Amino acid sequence: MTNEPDMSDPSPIILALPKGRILKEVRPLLTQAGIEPEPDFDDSASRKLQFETNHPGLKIIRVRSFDVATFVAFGGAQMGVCGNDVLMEFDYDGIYAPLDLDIGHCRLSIAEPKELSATDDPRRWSHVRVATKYPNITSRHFAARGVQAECIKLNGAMELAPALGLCRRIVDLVSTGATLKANGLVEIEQIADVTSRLVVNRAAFKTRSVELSGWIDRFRESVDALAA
């Protein structure tokens, strides 16, 4: 049986989302979690980042997905949904996540000019410059073959990056790999799958367990639905 979310903290709890596609992706979650946001939580074209729900104890706000992370670990909310690949570059110790929410799957991959693939031999790098938003993961990720990586941090636009003679290669999510292909890059490796997850802010976890519980079922049990 779902706990019931209870109302022993006066203040509401608050569900960090991100805008864009996985924001689509999440609304069926929602719906089935039995949340109702108000009416122009849809609009994509709203300025609004602050919606009430249909349960007086549950708000949500609409931010970044970049953002999601950093609002949740240092307790502007206490619940959000964010991918893995956020959790990895970030590795916040205050977040806590529970549930793989099954939505927003991609990959992180390294990828480089089609020209360049015909020759390149990725077991014979000693030293890369990638331009990619995932330095920490990307150096890491470098690190462990024995590579140096020398990496620029780019918000996006990353497959101007080679074309431009920034770098030669980039480190960035794929879906379809249209871009891709759109901008004359292929991909090489594969760094990680990527999925969104719920996440909780641990310390609001330990003093209110019983609320965050049962919206944590509430997911959980959304998620079992929709895959059925």
Ligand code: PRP
Contents of the next structure:
Amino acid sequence: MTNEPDMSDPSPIILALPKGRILKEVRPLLTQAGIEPEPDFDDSASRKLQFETNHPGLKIIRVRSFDVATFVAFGGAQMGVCGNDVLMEFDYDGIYAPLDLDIGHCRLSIAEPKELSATDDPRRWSHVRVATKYPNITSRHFAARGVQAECIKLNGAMELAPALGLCRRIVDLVSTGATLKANGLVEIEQIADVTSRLVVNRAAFKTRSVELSGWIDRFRESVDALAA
Ligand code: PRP
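Let's see the other form, the form predicted in complex with the ligand, since the form predicted on its own is already up.
In what comes next, the whole complex appears, and the chain from above leads the way.
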């Protein structure tokens, strides 16, 4: 089998997975790929961060979605699952994203209060103040159309910012739209479509190519099998 441990590097491959709702979508892919984590993995109350699997050569770590990219880029993990929103925000050279896992579908959008949207004309903006977890994507997006963006970095609950006077607009992920609606906001422009990707550390992909290619192939087959 191609994804047996490389005897020249006996350390296990570390797979970094994001906590939260994406983890629920990743779980069937793991099963389909023949990866069974130790029982604590499915206990959301567990404080464990590292998990053994049924493969001696594969361990899982559970971290925040933005940190998946950081662990993989710096080689702390050889593989991971993260959204292209995170990849676009960080633009790490050390990450290769060979496979769209067809999970975590959502979009990165600009939103503003419903009342403001009734009269607002985004074509007239020359400067915007935006609350977001994505200052790099946001600045690049607005710069490309000649608008200067002043980003207020938040790590969550962006939807509160307009109501509390931090700014009038936000850039955030939208899935069902329920969070925007519950906070009186409407989507006015989509910046990017987002899905979760299997990502690999580029250096490890060279030195441990047999194992990592094996896992990429397994995940590809699993994505195809679940889509069929
Ligand atoms: C994300 C995102 C929005 C929400 C959108 O937050 O930041 O707040 O989901 O989903 P919806 O359109 O289906 O309502 P998440 O719950 O992942 O937590 P976070 O605020 O910590 O990012």
